[in-house]
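Presented as C-alpha cells, the chain that follows is alone, the form predicted alone.
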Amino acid sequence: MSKCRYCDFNSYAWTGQELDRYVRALLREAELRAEALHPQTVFIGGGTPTFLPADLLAELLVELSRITGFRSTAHEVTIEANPESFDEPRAQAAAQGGVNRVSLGVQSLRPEVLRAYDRVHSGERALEALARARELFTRFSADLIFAFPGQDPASWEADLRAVLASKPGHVSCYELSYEPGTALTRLRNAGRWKAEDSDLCEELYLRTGKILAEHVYERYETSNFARPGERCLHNLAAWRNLHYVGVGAGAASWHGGARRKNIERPEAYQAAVESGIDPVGECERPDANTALFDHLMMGLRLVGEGVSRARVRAATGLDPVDHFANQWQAMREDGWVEWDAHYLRTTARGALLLDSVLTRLLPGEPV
C-alpha cells in the first residue's frame, strides 16, 4: 500500500503494522471521549479505513455503536474508501455495521493520471466500486482531482460524465492542490512537476460546475456538489463551525472551546492510550479573533449560504460585518462578497477568489 503523492492528511503507507492493536487502541480513545455521545453525524476516513480486513471493520463498526450509540441517532454514517479495498466483503461489512454513506476516492479514470497520483487501482475498477455502492448502499459520493498537468478538458470531461452515469447522488471535485510537505510539492519545487495554467484551472473549475448544474447536481460547497437531500451532513457540521469529536491518530475535534489534535504517529498514539495517557497532540482555545477567522474559513466556503452572522456573534461576541468593515466594503466593491441582516457570503467571483478574500481577513490584520 503507498501514499498518494498530493494527500497531506495524516496516513501512512502500511509495511505490516498490527492493524487490530490500532483499532483496539481507537476504540479504548473512543470508550474515555465518546461513550454515550450519540452523535448526530459519524465520518469515518483518514487514509483508509477499508483497507481494514473486514472481520475487524465489522468489529469496530459494532464497538463504535456500543460505546457512541451512533445506529440509534445517526442520520448520516459515511466511510470513505478507493475502488481498490471497496470489494464484496467489506462493502457488506460496512452496510451491516451501520454505514449508510459511502465516499468512494475515484480521482481519476485516466491511467497515466492514476499512476503519476501512485494510485493503485483502474479506470475500470473505480466504476465497478461505484456500481457496488448504488447496490448496497442509499446513498453514496465520488472524489475527483481535476487540473493535472497538461490535462485534455475533453478528457476531464469525458472521465466526469462516465462517474456521473453511475448516479452518486453527491460529487467532489477538487482542483489539484500543492500542500507543504507532499511528494507532488517536492517534485514541482524541484522543477520535475509543472502545476497546470491558473486560467485553464478556472476553465476547468466553471465548466465542471456547468455540466454537473446540467446533470441537476448544485454547488453547495467550493468543491462539493449534490443532488437535491444528498448534501453531506458531516462536512456541512464542520464548515457551520459545529462541535465534534475526533478519535484515532491525527484526529482533530472542536468541542468545549478548544481545538485539539492527536498524536499523528500512529506508533506513538497507540503507546500512549495503551499507557492511559491522553493521546493529545496539540490543544488550544482559540481566542475571538482566531475563532472569528475560523468561522470566515470555514463558512465562506458553503456557495449560497455563507457565514451566519448569529451564530459567530454567539461564539466569539464579534460580528464578522462590523469587525472588518472597511474589508467587507472594500471587497464589495470589488464584487466579491455581499451579505443581509443574516448572512454573509461571496459572490460567483468571490468564490474563486476565497484564499485572496481569506488574506485580507487574517487575525491581526489592521481593521
Contents of the next structure:
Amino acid sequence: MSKCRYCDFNSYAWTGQELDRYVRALLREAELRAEALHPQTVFIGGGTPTFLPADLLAELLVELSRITGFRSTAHEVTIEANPESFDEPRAQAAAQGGVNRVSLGVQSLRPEVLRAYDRVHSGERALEALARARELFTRFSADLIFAFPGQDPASWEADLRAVLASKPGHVSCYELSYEPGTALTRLRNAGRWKAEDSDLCEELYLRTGKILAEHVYERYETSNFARPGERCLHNLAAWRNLHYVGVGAGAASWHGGARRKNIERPEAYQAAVESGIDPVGECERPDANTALFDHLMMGLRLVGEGVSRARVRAATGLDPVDHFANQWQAMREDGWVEWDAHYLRTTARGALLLDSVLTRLLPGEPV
Amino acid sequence: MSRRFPPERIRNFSIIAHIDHGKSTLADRFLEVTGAVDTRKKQDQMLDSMDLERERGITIKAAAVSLTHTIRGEEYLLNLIDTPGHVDFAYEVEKSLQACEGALLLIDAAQGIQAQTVANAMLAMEQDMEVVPVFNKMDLPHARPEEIKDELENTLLLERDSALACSAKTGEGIDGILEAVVDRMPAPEGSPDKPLRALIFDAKYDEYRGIIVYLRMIDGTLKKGDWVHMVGADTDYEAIEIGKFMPKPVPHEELSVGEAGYLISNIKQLEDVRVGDTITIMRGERAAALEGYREAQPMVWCGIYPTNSGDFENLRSALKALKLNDSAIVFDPESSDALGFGFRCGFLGLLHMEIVQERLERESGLDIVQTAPTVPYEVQMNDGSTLVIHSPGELPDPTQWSEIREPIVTVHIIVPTDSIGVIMKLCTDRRGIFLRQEHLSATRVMLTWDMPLSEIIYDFYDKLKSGTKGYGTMNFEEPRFDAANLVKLRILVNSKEADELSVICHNDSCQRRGRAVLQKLQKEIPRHQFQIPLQAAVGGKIVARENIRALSKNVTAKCYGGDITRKRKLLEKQKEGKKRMKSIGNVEVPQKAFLAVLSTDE
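For comparison with the form predicted alone, would you give the structure of this protein in the form predicted in complex with its partner chain?
Let's see the whole complex now, leading with the same chain.
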C-alpha cells in the first residue's frame, strides 16, 4: 500500500507488530484522556483505519467502547474505509463493534485518474465496496474528488451518477486540492501536473450541486451532500465548532478551551503514551477573537445553516455580526452574505468565495 | 614600512580585463609574490572586499594596494589600482585609469579578446597609458595564444610580441609581469617641490573610519595633520590620517610624488567628496585643478518604494547609506498614487541597479518595490527649453513639446562568425542601425551598431548570450541624444491610468509593446470580485486591450478535524500577501506587476 498523491494526512508504513503496538498506545491515550467521555458521535478515521486486521479492529472497538462508553451514548459511529481494504471480515468486525456508518474513499471510478493519484483500487472494487457497505450498514457515504487535470465535466458527471446508483445517503465531493508537502503539489510545482483553472472548478462545483439536488441531496456544507436525515453528525459538530477529543498520532482535539494536536510521528507518540505522558504536540488556547474567527471559518461552511449568533455569543462573548459590522455590511452589498437576528450565512455566491469572505475579516486593510 | 620611494622607484598600474578573465586572481598572486599577504591567511580574491562582490564574482568598487617588490636588487613601490570589470562601469574604470601610468591588459588565453577587452584597452590608450598585454590561463589545454596575438594586432594594433604569458592560477609567469611593470611602464612624473596636488580617484565609506578618500599624489608632499583644500568642492579638511593600503590600511606620516594612498578626515558624507577632484594645500600656494574627470551620468532610472509606506524614512536612510560608498547613485523623492512615497533613483546601468537593489534589501532589511527601469529622455519644449525626464510620468502633454530625444549608444559586439545572422536580427529588431563589421580572426567578428539605449537595458545582454551560446560579448560607449518618433504608452487598469506602468516607446512598436505589458499584467494581477479591463493607450487611442475575469470559486474544499489552526494560519498568510499589494484605483496589484513593462515575450 502506498500513500495517495493528494494526501497530506499523517501517514506511515507499518508492519503487523507495529500496528499492534500502535493500537495499544492509542487505547492507553484514550484511557488517559477520554475515560467515560460518553461521546455522542465517534469517528474512526484520519486515513484508512480499515487496514487494521479484522481482529485488531474488533479489539480496538471493544476496548474503546469499554473506556469511553460510546456504545451506550453515540448515535453515530463512523469508520473511514478504502475500497481495497474494506473486505468482508473487516466490515463484519466494524459492524459488530458498534460502527453504524461507513465513509468510503471512492475518489474516482476512472482507472487513469486512480492511477494518477497512486490509488491502488479500481473502479469495480469501489462499486463492490459500496454494495458491501449498503448490505451491512444502515448509513454510508462516498467520498469523491473532482477537478482532476483535464477532467471532462461529462466524465465526472458519469462517475458521480454511477456512485449515486449505489444509493449512498451521503456524498462528499472535494475539489482536488494541492496541500503543501504532497506528491501532487511537488509535481505541480515542478510543472509536471497542470492544475485546472478556477473557472472549470467552479463549473464542476455548480454542476455537482445540480446533479445531487436532482437526486434530493442537499449541499449542507461546501463539499458535503446528504439526503434528509443523513448528515454526518460528527463533522457537523466540528463545523459548529463544538468540542471533540481526538486520540492517536497527530489527532486533533478541541476541548477544555484548547485546540491541540498530538505528536505526529507514531514512534514518538507511542513512546510518550507508553511512559504515561500526554502525547500533546501543539496546543493553543484561542482568545475570544480567534475563537470568533474559528466559529466563522467553520460555521460559514454550513451553506444553508450558517453561524448561530446565539451559540457564538455564548461561546465567545462576541456577536459575529456586530463584531464585524462594517465588513459584513460591505459584503452584503457585494451579495456575499446575509443575516437575520439568529443566523449569519453566505449566499450561494458567497459560499463559492468563502476564503475571500474570511480574508476580509482578518485585520490589516480598510474594508 | 613607511619608507620613502623616489618617483623613479614607483609604478602606478592597473589590470584591465573582460569579466572573468582572471583579474582578481592575478591581483591575489601579486599580493602573495610581493609578500603583502601571508599565503596561508589569504582569503581568495583579497581585493573584492564586499560579500556581494565575492558572491557575484565581480568587483563593484575600485580598491588600491601598495606593494613593494625587489627587481634586480632595487626595491620598487608598485601601486595596483584595481578597476571594476563590468559593462556598466566604464566610468569607474576610467576614474581608476587616470591614477595610473600603465595598464596590464589581461586576456583569457582560451577566450581571446572580448568586447570589454577592446573597450578597456581603448580607454587606456586614449589616456596615453602604456598597455602591456598579458595572456592568462595559459595552463588551459585549449589556450590559443597565437590566434589571440592575431586578434591583438588586428583589433588593438598592439604588437604581437608585446604580450606576456601567465597562469594566475598556477603562479607561472607572475614575476615576469612585475618586471614588465617596472621596465615598460613609465614612472610617475611630478615634482616634490611644487605645491601639493593630488587626484581623488575613489572614495569609500567605512563604518568605523568614516569617509576614506583614495588619492594619487601628483606633485608635492602631503603630511599628516596638513589642512587640505578640495578644489572643485571648495571645502577644507584636516588630514587626520594618511596612509597606504598594504593591503590593510597602514598609517604613514607623509605621502609624496607618485604615491597612491588614502586620506581620512572628518568628512561627513561621501557626497562631499567628488571623485576626480583635486586636493591641494589650504594655506599658501594652491595648485590648479587637474583635468579630465567628469560626473557619472546615470543612464538607467527607476522608482524604488518601500513595501510598507511607513518605511519611507528608513528607505531614505538606507539609500543615503548606500550613497556613502557608491556616489554614482542618484535619488530624489517622488510619489505615486499606487506606490505612495518613494524615490526616483538613477544608476550607471542595469547591473548597477540590480546591485543597489540587492544591497538595499540585504543591508537594510527593507522590502522594496521597484518600477520598470527607463532611460533619461530629452524633451524639446515649445518655449525653446530642454527638459530632461527620468520617468515616463514626467513627460508633459504632447501639445507642449516638439521633439523627444533618446540616448543612442554605439555598441561593439564580438560574436563567433556563425551567429552573425542571429545577432544582426536581434539588433535590427531593437531599432539598431548597422555601422560596420570587422573580422578579428577567422572565427570571430566585431559588429558595431548604433542602438537606442532603451532597447538594450532590458534583456539585450541575455538575448545576446543565448543567441551566441554564451560566446557573445558587448560593450557600449557614452550615449548621445537623437530625436526619435517616441510616444508615451499609457496603461489603464480598470479605467484608471497607472503612471507607474507607463512606458515611453517607439511609435511603431507601441501596439506590440502594449499587448505584451497587458498580457503580463493579466498573469500577475489576481482576479478580483469584478472584471478588470486592461488597456494600453497612446494619447486617447487604445492600442491594446485585455481583461482579467472576475473571481470565481475560492473556497477550501476540505476543512475539519485538525485542520483548523492550520487553516486559520493559511488565511492569515494569504492576508499578509494581500497587505503587500499596492492599489491602482480599486485594483490590488502585486509588486512584481510593476515590472510588467519589462516583459519581452512579445
